[in-house]
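Coming up is one lone chain in structure tokens, specifically the form predicted alone.
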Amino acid sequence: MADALPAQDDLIRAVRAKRMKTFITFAAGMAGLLFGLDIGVISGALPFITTHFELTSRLQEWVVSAMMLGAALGAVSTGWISFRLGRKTSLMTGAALFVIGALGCSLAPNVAILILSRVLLGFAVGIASYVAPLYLSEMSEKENRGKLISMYQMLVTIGILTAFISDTIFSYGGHWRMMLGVISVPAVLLMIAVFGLPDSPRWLASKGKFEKAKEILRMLNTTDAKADSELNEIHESLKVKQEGWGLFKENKNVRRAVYLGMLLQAMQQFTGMNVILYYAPQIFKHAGFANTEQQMIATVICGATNVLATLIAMKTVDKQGRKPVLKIGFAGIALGTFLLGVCLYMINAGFDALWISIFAILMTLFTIASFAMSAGPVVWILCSEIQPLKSRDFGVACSTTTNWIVNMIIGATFLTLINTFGIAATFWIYTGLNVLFIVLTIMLIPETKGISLENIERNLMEGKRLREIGV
């Protein structure tokens, strides 16, 4: 009987730890859902906004890219907020801004207010895209870290799909304001969920709050010994005294990690994936699908493909590893964008066979799937893994800001590139970039599967080559 009681206590503790981890994943994942909703919603709303406000191509690009500008500003600011006030406070701030921004977009009386509201909404997206993966990486065990961050990315794709479905429903009445305003509902749910989150033990330890950090680690782990071991690893990584910008200036190894994170995010964005998401109806119009209903249905299919392919990433990223998945993904995107460009070239040259339009859709789906099972989740995983603890906020802020700056450039130039070079040549440009990314992955990207954050940091600080810091 005496032996049965400790066993029962261990079982109860394991169940409680599992429940808390599930709640953490759900609450932080809600930020990803909102992230996806804001990315996806504009593609369906843009044609109606263009008609309502009589927008030029340039103003359309501004409406799309304004969110990315706000996201870049949000990512920069969140580095300071997250470092000073913690991950939980940052997520709460982002949720409040999601509500305000969504309502501002839906009620905008003119295009100027709409763009300003999109910047504010982007600020919230910048917070979510920065804090949520960082928070999940710090709250997860090394064996499941990739899976949890992939779960966040999956919720991003579910948000995109939900936005596409919502856009399709509201498109029949042209209700673009409802398309933009409905985002405020999950934003309120995120605010409620964040109240129940614990703060990151790694952040608490960096602030000298070791007892609180130990309390949370024991809540998340099934044994005190495992929690204490994790806290000891955190203690070791905190022995470096400098922080953030100061550490970046003084330590070349930290600079290497920051630059690698920035490169990864630039690679992810220059795949060309987001132009498909932002301008999907226009792409399908070029592919021969003339009416709005056909374009919106095709967009929903793209969103569903995005979700299903991300599920594949969740199953493979902690088994196959980060690097092989990235190489296969970039190769798939290169092939998909090349063949999509060929189809669009043939259509623009006067070939109107139905099979060409269908093949163009299939190549669009293939490109989306290749991205969603590779660069989509893996880049966020790597960027949250490779930064040293004492400069993690600064490093992730730099990489996330890079993501949104490049994202803004892409959103603000896509229609201009089409008008200048043609849609086929535009996609061939992205083909060339993806081939380059395969080479960069082989040369520079480390394999971090199953390696603790502290070991990755130790290898980095010892000066090992970047592609070897996960060994």
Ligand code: BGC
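Think of the rigid core as the biggest set of C-alphas that the two forms share within 1.5 Å after superposition. Positions refer to the first chain, counted from 1. Small disclaimer: the values here were computed from a predicted structure and weren't measured. First, how it differs from the form predicted together with the ligand.
If you fit the rigid core between these two forms, you'll see the Cα of Thr89 move by 2 angstroms or more. Once you line up the core between these two forms, the Cα of Ser229 ends up 2 Å or more from where it was. In the core-superposed comparison between these two forms, the C-alpha atom of Cys302 has shifted by less than 2 angstroms.
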Given for the second form:
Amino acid sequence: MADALPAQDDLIRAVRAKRMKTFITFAAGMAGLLFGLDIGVISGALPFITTHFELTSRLQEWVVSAMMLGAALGAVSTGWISFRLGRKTSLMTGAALFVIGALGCSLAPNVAILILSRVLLGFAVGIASYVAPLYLSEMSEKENRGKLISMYQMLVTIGILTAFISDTIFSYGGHWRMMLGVISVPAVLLMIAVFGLPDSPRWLASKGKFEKAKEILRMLNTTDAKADSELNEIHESLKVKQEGWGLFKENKNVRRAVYLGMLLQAMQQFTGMNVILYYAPQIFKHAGFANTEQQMIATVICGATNVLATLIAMKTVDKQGRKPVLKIGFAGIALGTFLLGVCLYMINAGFDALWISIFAILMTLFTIASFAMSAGPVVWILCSEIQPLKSRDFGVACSTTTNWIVNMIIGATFLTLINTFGIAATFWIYTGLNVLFIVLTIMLIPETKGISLENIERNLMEGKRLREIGV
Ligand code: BGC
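Show the form predicted together with the ligand, please, the one above being the form predicted alone.
Complete assembly follows, chain above in first position.
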């Protein structure tokens, strides 16, 4: 009986640690969900906003891409904010901006305030897209890190789908203000959840607060010995000082890794995936589905396809490797956008057959699935793997910012491209780019499956070709 008590204590401690970890995953995951909600919400709201404020194509593009501008600014500055104030305070700032931005969009009396609120919202998304995965990886055991990045991507796609569903519900009465405002509810929940989060022990240790770091590690681990050994590891890794900008300037190999990360994110965005997400209702209108309800339901199917295909990626990416998955993905997107362009060309030329519209929808779904199974998660995984330890924060900040800048360029040019070249040719431009990306993947992208990060770094620093740093 006397022996049973310590065992019971251990059990209680293990249950507490598990609960804490589940809460952490849930709270940081909420940031991913909000990232997705904000990406997804605009496609359904845009047609109503356009009518309400009588927007030109140029202003529509601005309403869409103001968020990406904010996100790029957020991603650039968040490296500094999260280093200075910590991951928790940064997430809290992000959550507060989510609330203000969502309410601002929903109540906007004119388009200028709407655009400004979208920039604020974007700033929050920029913070969330950088800090949440970083916080998650710092709070998790090494073995789970890869899985956590895919899980985060999964939550982004669930957020997009949820936004599409909520847009559909509100579209019946044309309530665009509700579509944009309802996002403040999960944002408030995120704020409350972040209150309960512990700060990252790694960040605390980097600020010299070892006692506090130890306390949190003991809360997260089942035994004191495990907690102490983790603190030792943190101690060791802190000896590697982050010197991103300095190393970037003086070391050619560090520059190659940073450029590769930026190229990967630019490729991900130039696939054209977000064009389909942001403008899905318009695409379906061109395909002959004229009423808003039909377009919105088709959009929900797009969101669901995105989630399901991401699930497949989570299962395959560690088995098949990054490179084959990327090549197949780009080939799929090239084929999908090409055939979608052909359908839209025929519809515009006056062919009025139902099968063409259905085929156009199928090709849209095929393109989305090809992206979600490949470039969606794989690019984020590769970007976190290829940067040398000493300049990892800097490298990831550069690639994440590139993601948002190119995202903005895509959102800000799509309607202009359609007005200039027509919708079919616009998709064919993306076809051409995806073919180019197959070539770039073969020539430049390394295969990092099953290779330790130390090995990748050694190969990079020895000056091996980029495509060989994973071998
Ligand atoms: C991309 C986003 C995109 C999302 C779609 C992410 O990997 O970075 O731009 O909207 O996938 O699921």
